[in-house]
Every structure is written in C-alpha cells, then in structure tokens.
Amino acid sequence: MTTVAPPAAPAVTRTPDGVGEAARRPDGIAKVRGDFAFSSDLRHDRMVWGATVRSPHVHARIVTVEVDEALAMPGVRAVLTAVDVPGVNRFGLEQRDQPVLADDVVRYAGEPVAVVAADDPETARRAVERVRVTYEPLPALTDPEIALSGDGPPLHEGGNLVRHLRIRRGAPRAGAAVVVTGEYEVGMQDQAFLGPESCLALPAADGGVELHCSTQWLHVDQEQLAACLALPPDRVRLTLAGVGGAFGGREDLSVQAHACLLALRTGRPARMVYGREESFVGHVHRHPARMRYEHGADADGRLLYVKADILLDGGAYASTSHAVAGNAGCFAVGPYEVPSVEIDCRAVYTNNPPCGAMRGFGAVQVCFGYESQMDKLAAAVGIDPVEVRLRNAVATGSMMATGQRIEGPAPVAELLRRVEEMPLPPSLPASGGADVRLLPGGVANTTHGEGVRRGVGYGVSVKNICKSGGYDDFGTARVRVGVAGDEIVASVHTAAAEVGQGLVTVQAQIVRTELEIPSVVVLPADTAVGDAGTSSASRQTWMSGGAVRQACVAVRGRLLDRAATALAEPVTGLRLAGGRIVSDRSGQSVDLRDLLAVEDVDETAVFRHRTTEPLDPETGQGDAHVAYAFAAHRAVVDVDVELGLVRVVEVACAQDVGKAINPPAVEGQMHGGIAQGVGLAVMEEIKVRDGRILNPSFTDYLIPTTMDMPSTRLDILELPRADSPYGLTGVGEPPLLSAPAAIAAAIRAATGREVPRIPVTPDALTS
C-alpha cells in the first residue's frame, strides 16, 4: 500500500467518457430493464429465513421472554434473544447504546426483542407470533422539551441530553434598529427508499461470516459487527449488495447483525428482508426540530446579531444525533455575515422512533428557520427578500458563526442572482381554463382557479463537505492494469458504496482519464480492500475519488518506469499517449501490453483532506468544516387559499459544484435534491402520536409523484477548489437544503400567512 500526499492538481484534459464528459452509468440498463440484482434479489441453497420480533411498547421492561412453542413448530431453526449474543449487546455510530436484541427495556415501539430462522418466510412469520414476551409498561417520554427540562424519567444512563452546542462569537445581543423573532418546527422525515432492508449472511469455514447487504459504510458496519458477534474484523467480512436507495437511513445497523446471529447459529445462510411497514420503523428518519429564533439587524437590513435555541428529538437511540446537533448548530445563521451570534442547539433522548442520518444532516431543519426569519427581517425593514439576502451573504474571507474563514469560493450572492433572473413561468390564465391537472388539488378538481394565488420565494444555503470537527477521514482505493486477451483493462477497487449516487460511473471517469485506458471495471466493493468510509456527507467523489486518482499516478509511474527501462531512456519527458508510452525527447514509444506481458500493475492509495479541529466546546469556534457548499432556490407555487391547497409549480436551483465531473449525473442529484424538498416543504411527515408511527405505509407517508413534480431551472456553476480533486465540491446535500425554505416562503407571499412549521398541511393554511 502506497500513502501519498494530494498530487499538484494537474490540468484535466478531454478524455472520451473522462472526467466532465457524460459517461453512461455501468449499471444503468440493467436498473432500467429491471435486471439489476438489489440486496433483496440475494438466494442461496439450504437458505433460512429470518423474521423479528418487535416490541408492541413504547417504554416498557421485558419480565419474561418464552421462545420454547417458537423453537418447537416444524421449521423452526433458531430463536434468538439477547443472552444468545455472543459479543456485546450494543451498537451505534457515535455511541454503542442501542441492544442488538433488547435485555433488558424498550425504549421505542417496534425495537428488536428476538429474531427466529425458518425454513420459509410463512413459517418465520408465525412463529414470530409464538414468541411469548411478557412486558412491565413504564412511563414514555415523547416531548422533548419535558426530556430536556429533567422532569420525564432518564432514558439512559446519563440523562437524556445527547449533545448541547454552544456557539458564542462577539458581544452578545448587540442593540439593533430592527429585531424579529419566530418560532419554527420542522416535521419527522423519511428517507423514503425503495429498496427495504435486507441481507444475506453466510456461515464460513473459519467460523466467522460473509456478509452481502446494502449499506452505506462496509467497514463501520464490519467494526460493530465483530463486536457484536465477538469474532475478530478479519472473520467478518462485507460485500455490498445492490441497494435500493439510502440518503442517510442506511448508516445504522439494521438487519445485519441479526442475519449474521443465524447464520452463525443455524450453520446455514440466512436471509433477512423487512416488508414496508417492519422498514418505517426498521431505520432512523430525520429528526423533527423546534427552534426559536430572533435577528437584529441595522435600518439597512444588514445582520447586528443572531440568537438561535435549537431542540432536536434523537428518539431512543443517539445514532448520529451528537453530529447533527453539530451541524444544525453550525449552520444555524446560514450563509450570511453575522458579527454577534448565540446559538444553542441541543438533541434529547426521547421515546420517540430513532433519528440520523438523513440527507442535509441538520442543515436543512435550521435553513427553513433562518431563512424565515430573513423573510421576515425583510419585510420589517421594507426592502426585497432577495435584497436583504444579498446585503447579508458571505463571500470568500468571510467569517462563519463558528469563526472559521471561508477559504473556497462562497458565491451566495451570485447564485442568488441567478436564480432571480431566471424566467418565471406563465402565470394561470385570468379567466379561468386552466389545465386542471396543473392546479392545486390536480385531477381531484377542486378547483377551476378561481381561488388560486400564486407565490414566489427564495432560499439560500450553507453545508460541510466531508466530515468535520477533527475527524480522521480518508479513502482507499487500490487499481490495477493488466491485459485482458489482446486489451489493456484497468480494475478499480474501493469499498465505496454506491448507493445510488454514480459513484462507480465516477471512478472509471477518473481512470481513463489518469491512464487513458478506455476498458476499465468497477470491482464490486467490499472490506478486502481499506476503508473508504461513508457514502455520505457529499464527500465519496471527494474521498474515493481522490484515492482513485492517486492510485492511478502511483500506476502511471510505474509504468512509466518500465518503459524508462525498455527504451532506455529518462522517466523524464515520457508521457502515455493512446495506449502507448511516447518519448518525447526520441520519438520513441513502447505499447503498455507488452510492459505488461509480464506482470500486471497494481497500486493501492489513501486519500485524506486536510485537517479539521473539534469546536471549542465553551464557545463552538474552531476550523471545524473542511469546506463549504452553496445553492439557492427560487420556487413558485399556487395556492387554493380556501382549500389549503398547495401545487409546487417550478423550482429552480443555482448551485456551485467546483467541477462537474459528470454533468448528468449532478443534474440527477439537483432533481433528486428538489424532489426531496419538495416532499419536506408539503407532503412528507411520518406521524409520531404517543411515540407510535400512525403512516408506516406509501399509501400514508407521501412522497411526490411525477405528478406532484414541478418543473426545474437548473444552473449548475464550476468554480474549482483548490484543495480538492479536479477542483470539486460535493454536490450530493445541497439541492435540497433551501429548496423547503423556498418553498414555504412562496406558500407565505401567495397567502400573507406566516408559515412556521414544514410540511404545510392544508389545514395549516385554513385554520
């Protein structure tokens, strides 16, 4: 393995289906034709199946549990409760607190109690329903304000306080000409993936386990795992299956250390695979959010000082609530200059379903409350919503509210812009007659336009590329080139999961244009090669990608070392050329098959980013982010305002991706980004009443349809990084970030309403 610093960014040049060219995706027909083999498509000979027994508590102790009528129906191969975990009981991203099978309590309706193995899935499920397990209630705590405020039971040992952010920067509630408060909620949302949990787990020779499943980090999962199942990491290896979207809801261990237990206990593979509902409460969602803010700002509307209190329920579990609180409060001023800031933002413990990862990851909640309040600060100082956005917007140099300098380009402004100049659509005909499917309330006609008023608003954002806060992150990615018949083939290793994102198209764009070989194979990731962390946080292109690319100079200089050898001549002033090693000194070149007669290249690389530091944990300020990204939305809406009704009838998006490695693919992530938004702003909440999941269905939770898209503006700008890969900025998060702020300050200038709380129901907009 070679460790290497970042390479001098050399100048990327046109290479047929090479970096900034529309590469087809490998996997694109097969998805298409429905070939494709998802985590849920895996079988195996002699396979059991695996089914869970799931807490009908919200809060409550286990007395008893009795397994021995499960054990004794035909088919039965195993039941399994927490004594049967050979290793330790916990798992988790940031804290190891959530059981692999509850012991002792359930802290949430619908957490593991037991898992069975049966022959078949019919047999599984009733014998799910032979578990007897005898509960003791106890008092649930769904309020996170009464978790907060000490006065509801402890739910861990601890307390129930996961994190408190402060963030304090210059002379606290500075006088200002013009102050506006409001209060705002953000509802529980749901990654929404299609693809439910599933796996398949095979019992191996040395006694440990392979594991096929879709997942977002192979080797977090394969660290939590070995724990669990006391084995050493070695004997438990990982290979990602075909996953059927993630956005978040797949960072969490869900069916894998069960399908391991079994398969472990029963000898034989296990396969594991939730139904819709068993999915609902089989992940974390996105945590609901209330915030309280207040804005002073001088008569020109330019920012004096910004006080945020943020309240995040984290549900049962921590998950990765410490790191959203982090984020949530970090970016809790969004992309503007504020010299004096107090933000506290904290995560509870609550009884409530368990939240985390989830696209934005904390950014997004705080974005519809502090462009709110920029909507409103404007209307107090009588100026454009788009202006005081404008006054107030940081720059390169500028200073966050956690004192780190903006060192990349920051073009809020610009992008504003943009999407300002953009043509609005055309307005609903005034004498009625419009297509009914284009007005709210579509083909249910509830309308013929007569009540219909229409909006428009914007939004600006701020998010973290990459971890943060002093992490040590890095991608490892190993490519190899030999000869293939009579082709030169290059093969490119990583434990990257691709999730969806193109991330495999990416990786063969980076090789052929490193090492001009048109052939090149995405192998299919997994833990025999290092550690490429997360597909999350924006950051795989970033990470993996780099480590491709460095991977790749490592195998040019070799290959440029035998050809130095075959014709006798200088490393210097060699070059690849078409498949060939050109002299530009002699003249001279020498084909790569034969350099490679004899003997494959292989090189295996680490990409890091520069260093982070952790906040200050008394002020919150620190060098914490590794870079920036920034989109702005425009949205128009109509509105029935006396229905309630709300059509999304265009979004547009201006968004700085540094360089478009594959322009398609980031127009895909900004259509993906929009719909997401477009379902927080209007539609997506999971309903959460005494901590029971009231939708757990796609006939209750709704998402957009095609027929609920609006139509899209993109504006996709390349303004290259210095400290990154071919100059890029991740591009995952951003698209969805302002598109809800965007979308509800149109709801409030279609209907003069204050809009506090996303999704906007109708009743919302008529009470």
The other form holds:
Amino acid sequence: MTTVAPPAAPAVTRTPDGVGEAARRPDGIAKVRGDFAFSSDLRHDRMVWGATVRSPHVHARIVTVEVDEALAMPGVRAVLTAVDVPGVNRFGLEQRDQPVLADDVVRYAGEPVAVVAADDPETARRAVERVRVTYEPLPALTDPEIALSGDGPPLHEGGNLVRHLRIRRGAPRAGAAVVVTGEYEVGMQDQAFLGPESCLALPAADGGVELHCSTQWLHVDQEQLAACLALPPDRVRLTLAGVGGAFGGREDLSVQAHACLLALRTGRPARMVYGREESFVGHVHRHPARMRYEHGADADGRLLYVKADILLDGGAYASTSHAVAGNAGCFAVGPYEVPSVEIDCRAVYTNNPPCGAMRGFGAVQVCFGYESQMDKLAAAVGIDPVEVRLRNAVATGSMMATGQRIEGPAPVAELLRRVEEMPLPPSLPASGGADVRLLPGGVANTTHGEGVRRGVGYGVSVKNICKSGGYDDFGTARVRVGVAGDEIVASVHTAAAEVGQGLVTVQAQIVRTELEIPSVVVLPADTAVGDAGTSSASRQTWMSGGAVRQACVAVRGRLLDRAATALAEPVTGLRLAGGRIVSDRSGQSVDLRDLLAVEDVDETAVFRHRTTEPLDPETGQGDAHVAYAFAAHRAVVDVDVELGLVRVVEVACAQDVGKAINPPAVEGQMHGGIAQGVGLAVMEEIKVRDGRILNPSFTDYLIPTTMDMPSTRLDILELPRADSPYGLTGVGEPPLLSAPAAIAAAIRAATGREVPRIPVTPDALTS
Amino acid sequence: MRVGLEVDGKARTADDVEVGESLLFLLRERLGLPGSKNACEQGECGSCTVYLDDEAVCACLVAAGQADGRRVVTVAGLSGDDGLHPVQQAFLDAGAVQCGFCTPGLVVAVHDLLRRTPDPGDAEIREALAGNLCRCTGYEKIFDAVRAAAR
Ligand code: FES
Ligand code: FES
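Right, the form predicted on its own is done; let's see the coordinates for the form predicted together with the partner chain.
The next block holds the full complex; its first chain is the one shown before.
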C-alpha cells in the first residue's frame, strides 16, 4: 500500500475570520430574519407584471399569433412576440440557437412564444390565455437514438448531432482475461432550486435597462441580452439579486430577456416571477444518459481497456450540451489507469425539454456507468469492490483517458481507504421490531422489516475544476481600502455570483488574511466591475478568490510604497502588521490610517489560471483541464426486497479540498451535494412522456426531505495544490459525483439485482 | 373584499382582496412583507411557514380571507428589536444557512417544534421538519441548529 505524503502546507497566517477559519456569512443575519431580498422579493411602485405564453406542442410550426384580444384587456400594457425582439432573436451559452420568443417553429413543450405585461399578476395570467396562437404540429422527435440515427426530422440546421467526442488512446483492445459489459441509464434530474426564476427590469434614462436578477454569471447574461435587445453592453446593466440556489440551472437565460423587453416597451419597471410549474419548464435539466460499456482486464482485475458509448439527450436547444458531452467523454473511465480507451460520447437534439448545466456536469452520469462496471469487474475477478478500485486508481503522475498527466494531488486510493475504514452504522435488530421510522418506507410501511436487507457500496469520482479546453477563463476583483470614522475599512467588489455557496464569506476572509483588516464589506455583485466568470465548474473560489488575493497584494504594495515615503525607508524591509506598517530594519512604524488619510487605495486585479488546450478532434487527446478533484463515497442502504423500497441509511464521503478556506462551508457543500446524489439515486426524475414533463411540481418531483436524508460522515483531506490560491481545490461538485454510484452499488449488494438505471424505483426492484 | 389582520404585532388592512388569493400573496404582494417565501405555492416546501394565531401553517394554503381578524407572525416577528431569536442565532452559529431561501420557513417551523417539544430527539426533529424542503444544506447543519437552540 502506498501512502499519500501531503506536501508541506503553504504558510497562511491565522487571522481571525481569515482564510481557514469558520467565518460567518455576511448575509446570514438578513437571511435568518427574512430581510434578505431574493430576486422574487423585488418590487417597484410603478411596476408591471410579466407572464409568458408557452407552446402546448413539442414540435410545431407557428402559423399566426393574434394578440389584439389580449392587448385590449383593461390593465394589459404590452403583448410582445418574436417580431418585437429588436436585436438577434437568439441566445445560448455555446451556440446562439434558442429564440427569445419562438418565431417560426417551437421545439419543446413550454417554449416561450409571447410575453405580456399587466398591472397585476392575475390580469397578466388572464391575458396569456387570450393570446391566440395557431400551430401546425410537426412530427416530434423524442427518442435520442432516433435523433442519432438521422431517421427523425432535423430540428436545427446541420442536423441533430450537437457533438460527437471521440477519445482514442493506446492499442485497440488487447486480449483480456476478463471482459464485462453493461448498459446503463440515468434519468433527467432537475436542479430544483427553491427560489423561483425572477427578476426586476428597470428602463433607464439612457434608453438602456437595469436588470436585477438571479443568475450564475452576470457578464454572460449581459452579453447575450445586449445582442437580443440591440443595445450596447454598457446600456444593459445587471445587478445580482438574492439567489435562491442555482446548481447550474441559472446558467442559461430564463426570465431575463423577457423582462427587459417588457420594461423597454412599457417604460415601466417589469417584474417576472415563475411559479413552480413554470420553473420546471423554464430552465434546463441534467442530461439523461444512455451508456454502453465494455471493460477488459487481466486476471487480477487490472484494466487493459475500456470501451464506452455514451448518448446524452440534450433536448431542443444546445445550451451547454457541447461541454457536458466533453466532460462525460473525458471522465468516461473515471479515476482509473487504463492503457487503452475507445470512447464515443454524443449529445443530440430532440424535442424533449432542453438540458444543460447541473452540478456534476456530465461527470455524474458516467460515474454511475463506470462504477457499475467496476463492481461487475470485481465480481467477475472474484475480488472485493474496493480492492478492484485500489488496483486501478490513478495517482499523481497518472495519465487520464485524454492523455493528460495528473499534476496535482490525486489521492483516490487514500480517499477510498478512508471511507472504507469509517465505522459502519449499527445494523437493524436481527429479530425484527425496529423503529418503523427507520425502515424503508418509514411510517407508511406495511411490513415490519421482514424483507429488509442491508447493503454497502462504494464509488469514487473525478471532475475537472474551472473551465477547460483552451477557454480563456478569468476573474476580476476590485479591492479598496479607506478610513471610515476612525476605522480602516476594506471593500471588495466583484461580479461573482453568490448562489448560496458562501463566496461572499470567502472574499472577505481573503481580504482579512492578506491585509489584516478585520472590517471588510463585500459589495453587491454587478456589471460595473469586470467579468468574474461563472459561479459553476467549482471554480469561483479559485478564480474570484484568486483575483481578490491578487488585488489585495496590489493594495498592499501601494500601502508599502506610501509607508516607504512616509518613513523615508526602502520598501523591502517593510511589512504589514495589524493596522500598521512596520520596518524590521529601524523599528519605525506608521499607522495605516495616516497613510490613507489623504486618499483611499483602490486596486483592480484580473486573475487567470494556466492555459489549457482543446482536445484533438480525432483522438480526444490533449492537455484540456486545469485541475482535477476527487471524492469517494460509501453508502449503506436498507432495501425492503418485497416492497422494492429503499432507505439510504448513511452516506460517507471523503474529499480532497486542497485547502478548506471556510471549513463549515465546505461541510455544507458536502452535505448538500450528497443530498442531491441521494435524490438522483433513489427518487429524483423529471418524467417526460412524448416530450412533456409529467411531474412539474414538488408534489410529484421528489427531492429528499429530512426523512429521506441519511446521516452523513465526512472526511476532509487538505492536500494543497501548487497552482491555486492557498492550495485550494474546488469543492462544489465532487460531493455529488459518486454518491449515486455508491448508493446503486449498495442496492446491488443488498438485493443481488443488477440496478442498471438510476433513479432506482420500487418497480425496478420488484419486477 | 377588505381583509384586516395583525402581522408581527402591527394592524394591517388590504382592500380588493380576491376570493382565491392566498395569505402568502396578501403578505408578500399586498402588504409588501416578503419575509415568508414563495417556492411552490402548493403546500409542499414549507418556505412560506408562518403562525396564524398560534398555529404554524403554510401561508400559501390559507385563503387571505381566512386571516381576517386574526394574528399572523412571520419570521420577521420572531426577533425583537433587541436582536435575534435564539433559533435564528442557532441557524447562524451552526452554518445552517446557504442560499437562505428555505430559512425563514424553517426558522418558524423550528420555533414551533421547540415550543411544543423543548428537547426533541433526532427522529422527532426529522419528522417535524419533513414539510420544509431545503435544496442546499442536506439538512445536517439545520439539525445542528435545532439541537443548539434546544439547549
Ligand atoms: S410556498 Fe407554501 S409550502 Fe411552498
Ligand atoms: S439554504 Fe438554500 S434552500 Fe435551504
């Protein structure tokens, strides 16, 4: 067994509420008091209410749209259709293929066709019903296999294939002693953030618009909106309103363009708030996946080759399908050393609901596939599931499927051993008679646990952190230091979206650490400062954190310059120490307040990570990723094999975070990620039939409640990276990645069934 | 119709309230008190939990007219001017707040739980909060907050 020798921790001085400390959220008090303004709380005295006319068809040509009757209603201020979009009637994160309002054809059920504005929400709703749209239904394409075969109708110019990523490495399939194959499926999961899509758009005096909205990336919204509205970007000003969760579901535009159009047309502030059903229809979901795998190994279970064929249903518009397919392909074999790989990953257009970003972004789906295969391999070879993983685990210096060497920490074996060594939860009393609340099905159960079997399963996972494939990824931060009253106050300003993850806390922690100034104000995120990039890809602490630190270094440099002048000494011997700058050489010192008396210090910095390159289009080889993060999960489940009911008893997760900038926030991310993994494993699925969502409500789309959530055990490793601020690694996505795979494995262990599809339903376990 | 009620200790009235309107709409949109949140408007998520007289209810399931002449306490009414209620403080201390959208409803639900059961066991906590969804925290730190506030 190898042990991981962590490099020496970088020198981070302990500062109260600084980096590494359990600092409190600056927005916490407002949130517990109910004072915090979420985007759905915004209002304005003169505002109009927007509402959306949506297509009932999954695929149809629009023949006519008649708005006169709606427009004539008292209280209705505007009814807008595609012809009222002043700029390009297309938006999209990777390809601008999605209409703001459908012009010619609708491609999914619920696609926006018109928007109305009225004096009150009830009138707006009624006006929606009076907009008469005539459609000519077109043949619907709802099966991704048919989309791929080319037998269905082409939904976009250029056909229905959004991306085909080929990854080829090593000699094709060498003779293997053991071969295991499998077909796996992952259903469509929803981000199901609690705060509905909502915003307030204010027409501005310069003919532009000021938009207060929930989003994950202000600048990419701004850029798309400016094009749709035919305005220069500086006249589309965005401010982040309180975000009630995101998880990838706010990367794409939803209400933003519609509200801006209504505000500009009516000359009044326009407010839009989706109801829950509309929210389910109005944002992109996690791509459902179908996967075919073949793993070849030697007699000891060492992998010789992996062949994978992955098909992702991207739905009606591209959104981030290209990048999701990239991730699913790159991570199709998981954190394992494999000499030979043959991976084909495709994403297609269908008339299903559009799919895009969700926490884990393509890596979650394939993790269920490759980890299912590893369990099968272990069984075929006759070794323990943990052992088969240990024999194949990557380590620092290993090569990924894409040919990229792992340069940072890769403690896969260590993480696995850690979850394996954690104590197991107590078993149910052998004689029956357990507390029914602890049985699968809980108090609604009809048995007393006679058919309950316990299972334990494992999963490990890998995910890229930050943007990949040659993308110019950067973050911008502005830090200003001045004196207010008698106190030194620092303010930090970025456009980085706080979506609940705790970025606001981290920004202040970094300023406290770097400048030793206790009093830090984090200004609201808006487009008045440079681009921060997206709050996704587990990148924001790395990128905006890096920018804040860099801005602090610049501020400190300026302060030292001023001190050098004031003390008439060279800068080199000076250092910051608790609100003063002291000279080690002469023992002289100067108070920061004196240095700041005349003028504040204000510095803006742009932070970039190292450059990456795109994958080779033929072989899928390339140095495409900045960094990898790893996690391991162990799940314990009880399954009532007669009823097909599953209770997840416990999930343990070990994760390497590089450096825990705020340890409780890291734990919070881990708990929350595990919960979403539990959901995907056993309950969460958007049911789509003939292109229509059947369960767009919290009654029918089930997310884990307090009764469903197992207890969790966490183990946080801190193996610092050489290439990131404070050695950190992004933490947001890994806790979710291998949780569903581990739970599926545990269900397999309990039932002896194959479990080829998640979420696992009672039907699947009893049929 | 006209609805008169007391919210967080203050008398309020709203005119032209429609028959189908919910108490949640009345509070948020007519009275401009957005403390209770609107995540499902179907009684499934608990984000809108308030006290109606002394009972914790989902404000989205109560018709506005039903609140006429009654007393409503929202999350904003739990903290006095002198600071935070111990339940609110416990949420902060435990790190039980992420996006915070579920928080107002959960604070009221936890307040209600502890009023009835001052020292709840784990199973009781889970059962009592089963009607309040949180998508961010995985609940673990919310349970910590309940246990801390119970002390
Ligand atoms: S908004 Fe009332 S329970 Fe969800
Ligand atoms: S903290 Fe976001 S929903 Fe609970």
